[in-house]
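Next up: just one chain, as structure tokens, the form predicted alone.
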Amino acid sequence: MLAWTVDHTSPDHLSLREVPDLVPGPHDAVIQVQAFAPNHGDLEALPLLPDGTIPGWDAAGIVVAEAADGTGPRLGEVVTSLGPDSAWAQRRLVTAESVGIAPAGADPNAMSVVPVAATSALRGLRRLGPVLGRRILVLGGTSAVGLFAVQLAARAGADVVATTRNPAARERLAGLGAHEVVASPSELSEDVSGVLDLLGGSHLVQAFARLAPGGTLVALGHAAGEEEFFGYGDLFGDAGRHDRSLTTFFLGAEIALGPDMTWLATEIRSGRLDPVVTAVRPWHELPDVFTAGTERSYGKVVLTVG
């Protein structure tokens, strides 16, 4: 089969090959990869990995062959999939725990957005317990993180402010569910009950101030590339500041994520939640979409597999 793997001896450090055909164990399935969302991460990454690997953590695609086990999808399921590698290929090994099953007729474009962007905002968000009628920040809105973050938050009854930069944003971002957008935290009219930031660095310190008395922040994302610095007094207690709390999160070390994946994808489906593709392109096109440098997109852009 064809796959993109890591190749140190590429500028792009990836080249499309032909790998060995995949051995499944007994608890895992096949899936013919139709989709793939590549993140940001997934490409920061590629410097540091061993030639040869299966780059990727998300992929959709339709199931060929059932788990010897008896376990995991079923032949011809559309199933939108997550793992730390090897979703850039034509196939894939899944298990039932690796997998949200799609609706019949289901996008397989929309689908591959599900498991990283739209399954972190979705435990993001739970890491702040209920959210009905208080006010929350999204931390970068225009990621694809934060375009679900902002979706989901709306609908769990939340006073959603989004941040962004760039003023073409805000309608998109007031469209989803945003009551306020602002460009920064220091622009904040009051204090927000919770956070989910997907930048880092002084964005996450600026956040964490605007926190109220019991909030908490979850840091999502570092998309700024910069380091955090906590100044003397930034984590007082006085003043109405206290009992605040900021959490890290790995989507990694998340479990049971097959039914909230199945979830998402039958909401993406129903149109009830915007799949937040910006893209559509053929595979061989990775290198050329995702070149260093390039601008980052608000939303994701999604390959098909060839």
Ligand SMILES: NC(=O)c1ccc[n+]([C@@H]2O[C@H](COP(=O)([O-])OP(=O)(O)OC[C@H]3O[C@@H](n4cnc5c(N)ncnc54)[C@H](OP(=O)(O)O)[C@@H]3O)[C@@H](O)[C@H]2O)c1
Given for the second form:
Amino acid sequence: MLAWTVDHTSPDHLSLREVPDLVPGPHDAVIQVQAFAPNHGDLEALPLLPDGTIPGWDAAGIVVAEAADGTGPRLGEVVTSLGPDSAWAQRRLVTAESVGIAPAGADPNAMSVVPVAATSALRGLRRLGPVLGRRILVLGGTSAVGLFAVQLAARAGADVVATTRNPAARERLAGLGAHEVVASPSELSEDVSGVLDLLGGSHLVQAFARLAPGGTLVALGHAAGEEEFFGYGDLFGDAGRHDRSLTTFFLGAEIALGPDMTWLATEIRSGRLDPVVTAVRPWHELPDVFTAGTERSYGKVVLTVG
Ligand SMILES: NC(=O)c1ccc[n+]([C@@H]2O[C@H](COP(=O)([O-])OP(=O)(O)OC[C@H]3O[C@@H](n4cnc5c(N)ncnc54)[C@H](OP(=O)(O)O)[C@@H]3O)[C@@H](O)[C@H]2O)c1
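Return the structure block for the form predicted together with the ligand; the form predicted alone was the one displayed.
What follows is the entire complex, opening with the chain shown before.
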């Protein structure tokens, strides 16, 4: 089969080449990949992966062989599948734990964004506990994870505040369900009960300072690429700052994701969740997508696999 593989002799660390056929283990089904959606983390990891690795965490495709042990998706089902790695190829091995089942008629392009971006948003928000009637900050609202988090938190009944440095993106965030959009946590009109943080650095420290008593900050992403420095007193617990917590998150360590991925796929198919796809391109254009990275509009670029 053809696959994009890590190739450190190439300037973009990738080459599209013929690789040996997959050898399924007893729990593995085989999908024919129809579309994949690169993540920020996939791109960052490329220079660090060994030569020959097939990168990418997210892919949607149709099941062409069931697992020998009878587990997992059925022949002909369209699934959305989560890595690690192995997504940017014509075929991929998947297990029952790594897939969500797409409903009939689902668009594989839209399904390909579910695994990392949408599922991280869902699982990250769950860490905040019930959000109904609570004020929740999505720090980095225009990130792919943030665009899903804004929608899901609003659906769950939160009063959603989102951040973006870009004034032109405010309307988009409001359209997805943000009740308030600010450039940074220092501009918040009131404190918040929870924070889903996709930025890290000084943004995290500022947001922690705006947490109401009992509030939680989930440090999910670090898109700002900065270190975090807490000053003396930042972690005091007094009358206005009692019992605040900060927790880390890694999707790859979460378990039993299948039902959540199936639910997200169904929500997207039904039109209740915007898949935030901004462009669909043929997969041989993958390196161009990376080069154009900083110019792309907010959301996900999907590559269709021939
Ligand atoms: N822990 C996990 O399991 C997990 C899972 C998924 C993703 N992540 C991480 O989550 C983060 C977001 O990923 P993504 O793919 O959703 O990101 P993304 O789509 O690349 O978006 C990054 C966003 O961050 C903002 N940003 C970038 N640099 C910034 C800076 N210096 N200061 C303030 N804002 C800045 C930009 O927003 P504006 O231009 O609108 O300000 C941009 O929309 C990444 O760090 C990723 O690695 C972690």
